[in-house]
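Starting off, we have a lone chain in the form predicted on its own, written out as structure tokens.
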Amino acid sequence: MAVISDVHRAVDLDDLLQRMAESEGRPRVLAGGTDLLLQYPAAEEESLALVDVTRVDALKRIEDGPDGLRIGAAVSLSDVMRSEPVLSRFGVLAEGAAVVAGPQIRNLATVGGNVCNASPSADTIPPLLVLNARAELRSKAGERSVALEEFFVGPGETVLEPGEILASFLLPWPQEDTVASYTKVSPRQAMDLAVVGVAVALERVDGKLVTRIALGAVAPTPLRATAAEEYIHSAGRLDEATAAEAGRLAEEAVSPIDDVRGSARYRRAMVRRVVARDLLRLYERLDGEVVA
């Protein structure tokens, strides 16, 4: 079982970001601390150290900027569902966050903890890919802006280096009537972890149909579904032929487990018939007609 050795508070990002550089081996964030509380009593670490960030208000923060929203990694779920600029350009991230557990954990919970768990069955995770996020990471060194695509290396691994941090996420601006939307299938409507989580996000640029479509617990790190996406594209429409086959993209991109939650064929059609479905609803809500 591991101990917390040291626990130190941060004042603000320089304080921090010296204490990251200093420690031996490698300290753990504390922010909300909602997942990494309960997973340290089976670290592989005999101690831990931790460096607390609740007091740093450069990671609590959301920003309007010319290249779009920056959301401090430090910002709570309950914060990220109430913001007005969320609210209004990126909803379908409040989407994500709504589902996350119960209130009292998104009170805590961060939206960069979520992220950084790197858990393939994130709420927000989906959402942000659909929304083109990137992760800017900050150390003693320096910076570094990494699509969020990118950033998952496998389950509960990021392209996080010893000594930094993931400061803030940054959503490029969308179209004006671009429209998204979150899926999370579980067995229960809250409380518990997505069995599949999809988020689907169409707009329209220079005339021409763009889709995003990314999907959650159905491979060891969350994924863009390239090929129905790229499919839609060259399709240049939506209607519930051209929805169907990239549903059947979508399915072929995945890779799930059988576990407690659902079996990896429950899995695959749900993916199918989750794309296919949101896919439909939101032309619908873009065009403002029903598909035939």
Contents of the next structure:
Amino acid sequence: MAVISDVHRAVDLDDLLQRMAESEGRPRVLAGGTDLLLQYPAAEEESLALVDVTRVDALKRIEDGPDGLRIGAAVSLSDVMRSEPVLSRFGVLAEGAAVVAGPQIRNLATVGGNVCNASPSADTIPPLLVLNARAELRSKAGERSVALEEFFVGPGETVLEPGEILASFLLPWPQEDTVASYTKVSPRQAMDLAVVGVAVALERVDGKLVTRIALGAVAPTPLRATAAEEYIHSAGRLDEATAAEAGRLAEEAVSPIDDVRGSARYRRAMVRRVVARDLLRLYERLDGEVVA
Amino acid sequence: MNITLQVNGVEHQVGIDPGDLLIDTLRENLNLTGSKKGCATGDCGACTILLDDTPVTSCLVLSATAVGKEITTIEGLATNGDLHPVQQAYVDFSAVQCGYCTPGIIMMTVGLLDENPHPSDHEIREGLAGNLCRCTGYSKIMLAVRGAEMTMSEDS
Ligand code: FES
Ligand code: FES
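Go ahead and give the structure of the form predicted together with its partner chain, now that the form predicted on its own is out.
Every chain and every other molecule in the complex is listed next, the one we just looked at coming first.
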């Protein structure tokens, strides 16, 4: 059982990156702590040095720029939910943040922590994926930006190198008329993990339907249902039949497990139904048309 | 390590281990046993306190990271022996049975009404979704929140 040997409260980004670069003891980032403080006793290491990032102002900002909205990794889920630019342009991310656990946890937990914990069922990840989010990584050696889709390696595993941190997300400005939604399927209405999480974004580009579909809790990492996305694009229309086919293709992309929250069979069935349903609902919002 | 915590307006010097949880420091070192440790996993809300006026589960906060923040526990709500309007409402509406969940739910209610003085029923339910009560069935808790809302808006 691991113990915490040290907690360093980083005062700014330089201090944080410096600490993270110190190889001894492989420091771990402590953000909201709502996952880490539950998990660390089971860590392999005998003792862990933590670096608290919640006082680093550079990681706590939400800033708009020409290339998109930049959300600091240490912004709490509550602040994400209430952020005006998030609500007005990236509402699906607010939807995801709002269904994580309960209010006390959302006040502590951060969006970067939810992503770095890399749980397949994290509720902010499918929304970020359909928003084409990029993860901006920093280390003492420099910085790099990766598409969020490439950030996850497996459950709890990311591409972060030792000494490297997730500093922010860049969400490219969507088209004015992009519509998106997140559906969390879970037995309880609060304080529960997703059995299936489905985020869908829909827009028209040059008159053609473009959709992005991201799925949580149905594979070792959250994933995009690209075959379903391409099918809608080439079909060029959304109706009961094409939505159902997209649902079927999304189901083919998943590899869920059986666990106490739900069986693999149930998860597959929910992916198929929720993807089809949400595509049609979004299409009504996009066009103001009611699909028969 | 030695730290200074600001709890209910009073500074306390405490010796802690880096991994100590705030709920334990409050209860074991400072003898503030009003906050309860029901689960220690963030699920029950019995350990809810305010950190800079924001409700959080103190079982998921390291004491070391609470330094420099204003901590408010259930013990800090009454002024000169007068119960806080939220506490009084829980008494008046019999929203307390065994009482184990009560300090946490009251702290959450204080935080909720502070942020949203006139919540809808849905907002109250969402606001208290992280607090479990095994006794009351929540109906009286809903009434107590409404009662507190009324006294607090009369007072202000
Ligand atoms: S003891 Fe903290 S939430 Fe249960
Ligand atoms: S009064 Fe007993 S748990 Fe709520």
